[in-house]
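Here we start with a single chain on its own, the form predicted alone, put down as structure tokens.
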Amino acid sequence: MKRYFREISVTLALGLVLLGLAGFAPAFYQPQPLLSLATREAPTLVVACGMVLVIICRQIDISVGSQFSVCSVCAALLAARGWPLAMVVPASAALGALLGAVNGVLVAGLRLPSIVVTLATMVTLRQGLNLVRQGAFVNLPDSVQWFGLSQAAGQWTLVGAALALLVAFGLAMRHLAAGRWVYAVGTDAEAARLAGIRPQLVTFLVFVLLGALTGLAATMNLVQSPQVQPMVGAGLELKVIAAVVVGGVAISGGRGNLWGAFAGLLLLACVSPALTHLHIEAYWEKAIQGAIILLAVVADGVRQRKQKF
């Protein structure tokens, strides 16, 4: 029970929020708004799956928002030139993996701090995209929206794909040796090395995987709109990291799981629609989300101090 205290706490908090909405704002539970909310958060959930691995590995990547923007624009340009989605999706994932590999080489190969490396790549990618696109939107063919399906079918496809990835990665982290390697490296890299694990390779691969998932998430967002703006990923990194940390993944590495991150994402995602249905000013959204994140970090700090003593 103590091992999963944070995850249980976040799940209970989410349950209380949903219960409160059932009593004070039952309109929140109308099927179509709920499906739209889940669809909007599906790409974020996919990126969060990769971010969980990176943070458990005692690293961080704050460039995912810029990677998301670059992959979105490049995928949109390919789709606008007539590429089928069956080719656009893997191309975007491959581009994301390449961008993640750059971070991985600098962090794992050159032993540079991940916060510094990803801050540099975040700014470089964002400013480079601004310079190239000059704020111009990319218009998409009608066949791209919702994969050429109806809106409802496209929404269910996106939500189902995101949940399938969550389950697959959750099971892999629990039952595959590669998942245990990530925990081992995040807990104690030197001990992991002595046990026959290659910490630098594991670190490199989690950055590559996060990049690939970011590229995939970019295409999942692409099909939801008739056009793509260059700064579509602005703020994504903060949203993803917040959900992961709130969900119980220790920023110091070695602890956490995908299920907690999923609950954290749902909790933060419910704030905005809850305020709307309760007729509370929208500017409270960031304040409430910030308070939730602060409480999660403080709780983690208190827990670590108790463990030391």
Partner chain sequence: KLMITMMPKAKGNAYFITCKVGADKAAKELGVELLFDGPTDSNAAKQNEIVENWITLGVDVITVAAENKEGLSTALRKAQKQGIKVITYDADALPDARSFFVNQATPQGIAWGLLDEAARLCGSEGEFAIITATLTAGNQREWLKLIDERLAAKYPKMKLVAVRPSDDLKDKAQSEATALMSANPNLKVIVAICTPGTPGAAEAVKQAGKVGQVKVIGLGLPNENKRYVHEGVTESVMLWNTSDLGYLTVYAAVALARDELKPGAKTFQAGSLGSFEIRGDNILLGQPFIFNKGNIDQFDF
The other form holds:
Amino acid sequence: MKRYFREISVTLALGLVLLGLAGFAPAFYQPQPLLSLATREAPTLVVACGMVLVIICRQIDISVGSQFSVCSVCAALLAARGWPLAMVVPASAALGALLGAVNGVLVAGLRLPSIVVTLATMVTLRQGLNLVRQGAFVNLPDSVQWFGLSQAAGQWTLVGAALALLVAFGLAMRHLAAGRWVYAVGTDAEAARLAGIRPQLVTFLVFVLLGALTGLAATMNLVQSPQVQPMVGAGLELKVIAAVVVGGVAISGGRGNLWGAFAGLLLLACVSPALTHLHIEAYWEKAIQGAIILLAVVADGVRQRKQKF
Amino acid sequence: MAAASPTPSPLLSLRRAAKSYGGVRALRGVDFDLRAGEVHALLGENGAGKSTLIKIITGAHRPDAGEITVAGRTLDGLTPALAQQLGIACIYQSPALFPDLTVAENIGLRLEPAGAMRRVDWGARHRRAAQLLQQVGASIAPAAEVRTLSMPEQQLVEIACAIGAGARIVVMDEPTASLTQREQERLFTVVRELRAAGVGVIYISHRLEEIFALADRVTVLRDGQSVGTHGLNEVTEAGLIKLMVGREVAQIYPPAESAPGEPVLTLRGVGCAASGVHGVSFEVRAGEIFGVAGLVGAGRTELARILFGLTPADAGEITLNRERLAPRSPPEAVARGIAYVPEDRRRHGVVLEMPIAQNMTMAVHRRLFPGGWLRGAAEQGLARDFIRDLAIKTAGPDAPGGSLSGGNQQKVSLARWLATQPRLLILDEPTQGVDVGAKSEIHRIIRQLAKDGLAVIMISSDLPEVLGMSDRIGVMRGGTLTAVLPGGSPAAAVMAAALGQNERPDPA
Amino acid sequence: KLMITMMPKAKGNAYFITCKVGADKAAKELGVELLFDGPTDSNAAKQNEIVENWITLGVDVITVAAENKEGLSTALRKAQKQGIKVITYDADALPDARSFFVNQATPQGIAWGLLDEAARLCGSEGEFAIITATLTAGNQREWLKLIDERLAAKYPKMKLVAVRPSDDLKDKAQSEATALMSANPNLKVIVAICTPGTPGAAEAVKQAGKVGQVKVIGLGLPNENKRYVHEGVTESVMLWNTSDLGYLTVYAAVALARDELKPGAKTFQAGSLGSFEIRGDNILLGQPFIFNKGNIDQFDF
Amino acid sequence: MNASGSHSAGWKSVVLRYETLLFVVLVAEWFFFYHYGTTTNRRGTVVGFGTLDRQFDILRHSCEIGLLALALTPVILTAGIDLSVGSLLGLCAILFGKLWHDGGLSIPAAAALTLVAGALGGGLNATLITRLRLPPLIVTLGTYSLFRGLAEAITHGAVTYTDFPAGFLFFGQERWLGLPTQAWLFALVAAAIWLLVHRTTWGRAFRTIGFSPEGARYAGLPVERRVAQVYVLAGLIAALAALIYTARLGQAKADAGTGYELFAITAVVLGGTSIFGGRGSVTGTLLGVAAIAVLKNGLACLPVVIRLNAAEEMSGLLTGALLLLALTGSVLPKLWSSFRSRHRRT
Ligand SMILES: Nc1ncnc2c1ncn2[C@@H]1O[C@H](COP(=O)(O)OP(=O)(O)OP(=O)(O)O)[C@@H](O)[C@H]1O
Ligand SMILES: Nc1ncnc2c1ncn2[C@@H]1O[C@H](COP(=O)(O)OP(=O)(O)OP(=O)(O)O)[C@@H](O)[C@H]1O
Ligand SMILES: [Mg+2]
Ligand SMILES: [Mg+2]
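Right, the form predicted alone is done; let's see the coordinates for the form predicted together with the partner chain.
First the chain shown before, then all remaining chains and molecules of the complex.
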């Protein structure tokens, strides 16, 4: 119980917000808009799954936004050339994995600090994309929309896929040896090495996995609209990291889980629609989001302080 | 070289092993072998290369030269994983555990097979952990997070891992350094059981009496070279010491000389709810060494942390030189003339990345650098003086603290606090992991300080040390001071107080 | 060879990319060199730096779409001091910081045009909402102000329920529109006053299954909106011919550099586009154009 | 050069070498752009990188990011990070504009209050980090949103404060004793930070905390106070940067300084300061700022790049690449020696 304090408190906070909305803005609960909201957040959730792994492994990746953009544009170009989606999706995931592998090699292979490495790749990828594409949009063929399914089916597919990934990763992190290795490496890489785990390999693989998930998420976003803007992933990294951290994944590695991150993501995702529903002016949004992040960590800090001394 | 047991081929042998760290030649061609069913002690001064040798055996470090043969197989690239497969288990000087994970998981990660896509059986993990912990006699919950355990408890977890691994070679690097008598006895039982089962045990310790009680053979290292392997029945304590340090060292405690003066520190009913300390009352006089004995977890370190302002007291009254003292932070305590040499020197005692000189001046910034401006010459001078006075083995004042061996790090930590010219010196396990030569050196220094009028509190789990050095002995149990005995009290009396009046020391 | 520069508010914006098409055409006809550079996101500080770059480079004319009236004016004045001619287009700077402003449409024309169209769609009563680019963008604020004034004066039964920013991102516009619809079930019209906002809002309406119930209008490029206009999600989009805007701007710039265009002139000849009216120091492109189901397929930009 | 800043003879020479290397790169970069980026325009005037005006512009443009990089150097030395400096710059610019324009205060009074506000903003970070022992990355991620959000909330995102008096704009747009005015302020702050980090016990404490916060606590150093001071200082400098920014652009708007924190961190790390704390120097940071500024402005002067309309993208790309190169370069010797030792054995 004590161990999962943070996950529980975030879930409670989420519950409170949802309850408040039920009281003051019951219109929030309409199936179709909620499904739309879920669909919009599904790609973010997929990226968050990968980010949880990376942060538990005591690393961070701030280049996911740029990776997302690069994958989106490349996947869109392929789709525009007439590639079937069945090939575009794996191609995008593979490209993402490749970009993740670059980070992985630099972080795990050369033992460079991940925050700086991914800062560098973030800038490099983003500017490289701008240089090559000069900000041009890509128009997508009709067949790409919703995987060529009907809209409702497409939305359910996306939300279902994201949730399935969440559950799969959540279970794997708890019940697969590989998942526990990520925790072990994040807690103490040297101890992991002495226990026969290969920390560098694990670190490399979590970056690759995050990249692949980002590539996948890019296609999940792609099918939602007839056009792709190259700035599509801008700011995604902060959104995902904030959600993961609010959900109780410790930035110092080794602690936290996917369920908390999920709750954190839902909490932050609710802010913007909640403001609209409560008729609060838009210019408060950033301040409120910042306050939520701070409140979440402050609550944790106060509790730990009390507990320790 | 009489063989203690007639086994022909060794379990493990090492030929001409060499290893350098940058410029430091830690090992220069050591031969070593271990037979099945023996306890082979490894002995040597601080920095002689013992830890390095075992890091090679466990695959944690690759040797620069030489070869390792395990069970007749010559190994080229030994890795921790391979070593584990070959049945080599190790209990490091500082436990290599995962602090954020539970005890059960720590044990599981070490013992379970390698497959990455294997399903984790949590129930089996917990059952196994509970059983192994029971085997080493530790009362630790398998579901507890390791970060909440004390250092010796963590060591017991390590031992449980080694036993669970069914290792044929078990390496123990100073396992008793922070254990008290009772745990030590339990550990010995475990080691003897291992030996009886045909396991080869490599045992490193600075406590000679342990080695004589436990080991079959001993290899002595000096300056990275082996100076001989002997059966324990062929050597005497004095002979071993001479082998180690290359000279004679008297292992007697320097006598108390001066009569204690005015009370310097007085505690009345001091407690701190958060750290579980309560109702501690005693006083320490100028020129007196006040020893604090007790079992692991008795609260001695917690008491020191209260006095140093790390966990401020919330009950009782402390006076220092007749003035009220209530330090809320270490800087306050330092300003009042309190010095604390902590027990965990790698984490707290020295900053490993910083030069020795900077480590030594860390607590005297105000005095040494008036106005906050650094003065390189003053710093270097101070460092050189201490390196000379405490005979610290190092390349120079600019060498990083991490390049020193454990014992020398301890001396740097001591130097830092001596530089503050404190009124009250608190030593927590001052000679833990320190070789005999350096140990008697440190004892001499402590005694000299007391003679100069300093009040000293010396916390130690080394019973002979407490008995030999202290003018008075405080015994702690369950977070409070249960008895204050005169110096030179019999060991049995101290143990009785530490265990509680009704209990008798467990003979096992 | 004359060196003319053109700075968009944001380089990747489709609106400005179309502008560049016209500008390139004009530059080729006139035999001048055209540099087209700007920030990748709307950012006054970066615009400043680029202008300073151009000053030291010694270009002949600088044309800019100012992200913000005041932010760029100091740098532009500096350029003028060094003998570089300055023209603004799309979004003006302070009058003393440039010679002419190529005005694509008066703010009034845009704001009132959109509001009147919205009023027509909802029968002059009921709720509507606005999606803007960013809260800080200068021209957007101006339009909003004009909309507010006319709303109070002319359409008392219409209610503006919310103004939400889209950060010039289509995805964000879509999220905002989704939330707007569920928060305001009686919403009748969404007006997007930035080009990414219109397709974003249309997509949201389509996904929410409220086609016909909620109407979308706004500024937008024909190509981005064709699909929605045909599906009946978007009623109409309003825009001037952006390609012509670029073309006209370059023609004016060259004329200014060659001393063919002087303050006080009443008309201006721009190559194949013919004659334009000059009102004060504003060169007027003409009235905004409304694209709807009937005519949208005739345009390709 | 910085005897007290380095840790051992060997280590000192490494820093020296890295900084020297960076300096050489900087000089080479400068001459490259001087050669290829200076041209004569149609009117016969020399234009481009080689002009004095251009050099002054480089100085002018790098002052704000340079100040933030200076502010971040002590922070990163303590193994902390401050993502909120860019947002705080924006908030301070808005506060300054509001105090002066709406509050009717004189420019000096408004500026003084803005500095106080900056220190308070830093103080919020400091309180959360030291009192509650929260990781700086997260705290400042929160205040990154919060400060920017407050700036937007105060102005409703819309108000832009302008028409500042010439006497104030002097600090951002004019020259004093031959150099851009703000360059003098920058030099002053740089000198102060250099002394603080390399010549005082404060700087020593920052490093100690960076290497081992627990070790520093047990050594009796006032860890909390020092860490708090570092963040307050960062807030103060961010406020100063806000004033200079406002004076340079002549306007205060809620989006001021967006993304500056990343440039500043890049400069600090490029300058050889370890993100893990303890190691680094102010000289390195200054060189890092200069290397990025010269690269950015130099590229904007290269005819080839100008014709590609890609100065912005190219400079971003090359900065990222340079950072990766510097990072990789710093570990190559270690990799090489471990590679060699592996091969010697077999
Ligand atoms: N990581 C390292 N880097 C540099 N030098 C090292 C390192 N580890 C050990 N050394 C040096 O190698 C030598 C041998 O050290 P080792 O730790 O093996 O000694 P030890 O016999 O275990 O001493 P102690 O009894 O104090 O633990 C010492 O001089 C030490 O300073
Ligand atoms: N927050 C806390 N609440 C309750 N008890 C605590 C807390 N922190 C530590 N303790 C307990 O206080 C006891 C004292 O631990 P301490 O480390 O001071 O013992 P010690 O006598 O110094 O032993 P040694 O130094 O040999 O490890 C331990 O049993 C520990 O578990
Ligand atoms: Mg050792
Ligand atoms: Mg203790």
